[in-house]
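Single chain ahead, written as structure tokens, the form predicted alone.
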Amino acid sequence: MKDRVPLPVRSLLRETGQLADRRRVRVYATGGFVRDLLIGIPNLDLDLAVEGNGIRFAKALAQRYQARVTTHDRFGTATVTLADGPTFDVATARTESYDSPAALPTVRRSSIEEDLRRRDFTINTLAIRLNTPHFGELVDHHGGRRDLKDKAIRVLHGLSFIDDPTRVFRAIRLEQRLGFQLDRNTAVLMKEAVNMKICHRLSPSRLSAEFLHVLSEREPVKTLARLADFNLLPLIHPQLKWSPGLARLLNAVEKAIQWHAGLSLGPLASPWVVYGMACMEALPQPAVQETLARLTLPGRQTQSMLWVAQEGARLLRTLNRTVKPSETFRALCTLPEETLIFLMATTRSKQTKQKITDMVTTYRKVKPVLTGHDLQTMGLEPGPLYNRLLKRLFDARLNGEVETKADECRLVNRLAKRR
């Protein structure tokens, strides 16, 4: 831990253990933080498990750091947000039982051993003790470290996917993200669960969350292809199938996102939306509307995906006909960045690609030199005329009709005389 965890985080963990000593509880770092620490992947997404009352401990921790705490009483968990930004989860060590397949679990307090036994895969059952006498000691009851070394994704028991079908998606995401392989028995159990249609019992909200996680992966194309291997894409819609066309479009989207990243315009807010648009492109129009109505994805992004499905092809035809930069700007200026990237991925026209590039890199930065104050100084009476003149100046700038402030003044004078 000393060499791989930044000093501020290491200090936080040590002080957390000291607080646990004073409160006479045991506390452990668990989950992806420990897994990734052992294989050398940066991950500061902290999860803590407490043998005792996790919510009470989280409140004490929040008080110690003057942090904000949000509790989730049903599951005995809390989220602590420090003043400088970092957030971590604190959970009561617990066991879970399932009344029926795909149901949410019934929770009761337990030991760390039982808490780790309820986890999804062995590589996620590792924990690090934080209490002072044993700070930094690894807890490994299920061979998690061995499976990390073997790069294997292995479930803990035969009913794992029956109890929680979302583990099917998590197994594939971890496999692709880490470059691991499903253990042979785990792959068999997954196929059996899929064939039993256990995943069909997931609620739309839980299925939507898993689809969103898949699209948000660092390499979602590989992850979607692997979902197709297990016939999971039809869960999104029965007509969504893997095909050479979908693969080409997804790869084009990946390249377009990389193109945008290379422009140094700042991170894209929701890259997952562009991959979602590609998936919707593989469906007929009624199926897109049905899918987006059923899934509980964020509203603005859902509207973008629906708009592209309905209007994207028409807009590309419009762009093919635009001649002046101002015409291109008017066609594209209201669209989110994700939509522009998808259009870049779908068009085969070099001219259209260049127009989108100009929009993203240049047109949005253009503005007239003259302002409303300048128009007033020129003796023009304030009113609706100002908006028309400034819009015309903007178009003239885009189209290269004016280059200097003097050019703009001459254009304004000509336009004003025509009133």
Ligand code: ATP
Contents of the next structure:
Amino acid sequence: MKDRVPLPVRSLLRETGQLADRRRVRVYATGGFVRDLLIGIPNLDLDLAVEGNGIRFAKALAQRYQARVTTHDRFGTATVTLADGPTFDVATARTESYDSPAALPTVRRSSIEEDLRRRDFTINTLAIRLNTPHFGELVDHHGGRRDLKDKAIRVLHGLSFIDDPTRVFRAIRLEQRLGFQLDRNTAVLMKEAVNMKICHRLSPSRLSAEFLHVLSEREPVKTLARLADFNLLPLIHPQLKWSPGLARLLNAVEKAIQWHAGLSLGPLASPWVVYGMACMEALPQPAVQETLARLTLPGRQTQSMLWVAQEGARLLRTLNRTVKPSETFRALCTLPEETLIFLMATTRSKQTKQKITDMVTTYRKVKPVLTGHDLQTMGLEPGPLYNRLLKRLFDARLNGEVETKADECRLVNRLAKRR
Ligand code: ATP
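If the structure you just shared is the form predicted alone, then what does the corresponding form predicted in complex with the ligand look like?
Time for the whole complex; same chain goes first.
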């Protein structure tokens, strides 16, 4: 930990261990944090497992740091968000048993050993002790360290994918994200589970969550390609198939997102939506509607995806025809950033690409110098006219028809006289 965890986080973990000492519970860092720590990937999403009451411990932790805490009583878990630090996901160490395949498990409080045994892959079964005398000691009951070294994704038992088919998606995401490989037996088990159509039993909301995770990966294109290798794309819609066209579009989306990042306009709120739009583009209209109605993806983004599927092509034709910047602005001004990026990825027209670039980089910053207050000083009576004048001034600015405040005053006087 010494070399790989930034000092403030290390101190935080040490203090967490000391708090656990005082409260007479045992606490461990687990999951993705430990896995990524050992392979040198920065990850400040801290997963803690508590042998004892996790929620009570999370509350004490939140009180200690005056942090926000959200509890999920049913699962015995809580999230503690520090004002300017990492987030702790605190869980009560637990065992899970599955009454039927793909159902949510029955949960019971347990020891860390049992908690680690219910995990998906060996590389996620590592834990680090945080209590004082043992601070920093690695707990490795399932060969997690060996598999990290061998870059292998391995399930803990033969029924793992049957118990919880979301692990199929998790395996593919981890494999692609970390550049690991499925261990041979795990790959066989996964293929068997897929052939048994076990993933079809997932509820739409669990499937949606997995699809969202895939689209939110840093490199979703290769993750989607791998889903296609396992014939999992039809779970999203039976007509969704991998094709050279879809691959080209997804790569174009990736490039367009990189282009946007290079403009330093601030991080994109939901890059995943742009990849989602590309997947929907591979489907006929009715299938898009069916898919988006069935999946439970966030509402605003679902609307954007639906809009693009229905109106995107028409909008690109309109953009082809716009001449003045103000026309381009009006065509694009209500669209979210993600939609603009998708249009950038789909169009082949250089002019249209330039228009979208101008919109994103320039047009939105344009502002007339004159304000409503100035119009009043110029002796114009307040009313609906103001809106029209200000809009006209804005268009004139965009189109380069006015450059100075004096130009704007002249334009206002001319328009006001014409009334
Ligand atoms: P990510 O970096 O994608 O967030 P993570 O490994 O931190 O990956 P989480 O979804 O935060 O994943 O889950 C935390 C831990 O809980 C995982 O490391 C894993 O050990 C365990 N876990 C999560 N989902 C499952 C599952 N479906 N079955 C078994 N264990 C799971």
